[in-house]
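One chain comes next, on its own, written as structure tokens: the form predicted on its own.
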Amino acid sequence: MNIVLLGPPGSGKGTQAEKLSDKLNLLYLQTGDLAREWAEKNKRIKSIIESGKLIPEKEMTAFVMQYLEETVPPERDILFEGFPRFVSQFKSYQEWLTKRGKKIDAVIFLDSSEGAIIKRLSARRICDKCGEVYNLVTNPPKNKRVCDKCGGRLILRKDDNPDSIRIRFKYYHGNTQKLIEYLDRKGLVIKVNADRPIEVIFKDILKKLGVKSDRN
């Protein structure tokens, strides 16, 4: 099963993607992580990301397609979070899967309001050593400055400040929202309310995918 997980920035895509990929044994690819990895080697890309803006559409498409071709085994199914963002990217990804005799089986859309997301992301903290993610409100560490897992320092990502979040929302409405509307007209979108507890959202997604949860 190949899944695309979409939603506004901070809607909980990463959390649900990890749970789904583990449950369904999917290769989890996150374009945010791919972009940040790219940014470490490219100052221009790093500047774009830290400002809250998106990497230019064609550049990101070419980067992702090359990454897929070079690293993803033919037999693996994928859960893609944050990609595609544009209709053109969806078509490129769809064509790539078709060449492998596969297709996009489900597009899950996590729906959340801008106000709720600004509050959630402003409270997010990431370990600068192991990358563990916490939220000071919904998933707090024992010490708000220290990672429970490795003792690393917890930091606020530069693009998690309110101004950057609003910019990301602006770009989201200008591109990804159009993609969701395009896919919805094709009957491909599974809409899920993301303003709920993590486990409730996860069970709702499994139910809509026709997958049994561990607890019936």
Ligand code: AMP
Given for the second form:
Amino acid sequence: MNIVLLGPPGSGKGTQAEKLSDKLNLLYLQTGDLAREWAEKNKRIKSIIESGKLIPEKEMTAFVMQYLEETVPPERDILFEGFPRFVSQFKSYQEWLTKRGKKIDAVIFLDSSEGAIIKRLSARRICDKCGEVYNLVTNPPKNKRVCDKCGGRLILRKDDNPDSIRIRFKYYHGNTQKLIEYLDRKGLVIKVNADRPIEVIFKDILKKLGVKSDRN
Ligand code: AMP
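I've shown you the form predicted on its own. Could you give me the structure of the form predicted in complex with this ligand?
Following is the full complex, with the preceding chain placed first.
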């Protein structure tokens, strides 16, 4: 099952993506992470990301398509987060899957209110060593400055500052929302209320996908 996970910044996509890819044995790809790796070798990309802007649509598509071609084994199904963000990116991804005899089986839209998102993003911390993501309110580490997994330092993501959050929202409303409307018109979108506890959202997603959840 190839799944695309969509939603505004801070709607909990990463958390649900990890749980879903574990449960369904999918290859979890997050273009934000791929872009941050790219940024380590490219100052222009670094400054785009840190400002909260998007990498130009076609440049990002070419980068992702090359990555897919070079790294994804033909038999693996993908859970994509952060891509596509534009209708054109959706079409390119669909074409790539078609060539492999596959398709996008589900598009999940995590619907969240702006108030809940701002609270969530300002409480998000990531480990500067292993990249583990925490939330000081909903998924707190034992010590708010130290990663439970590797002992690394917990920091605020550079683009989780109020100015960058505002810009990321602007891009979200300008692009991803149009993509969601486009997919919704085609009847492809599974909408899930993301202003609820992590486990409740996860069970709801599984139910809507027709997958049995574990008892606990
Ligand atoms: P994210 O972690 O998904 O918020 O992505 C972090 C940053 O990576 C974004 O603000 C963009 O600069 C870049 N990025 C990730 N995915 C895309 C995409 N599909 N198109 C353009 N830029 C992207």
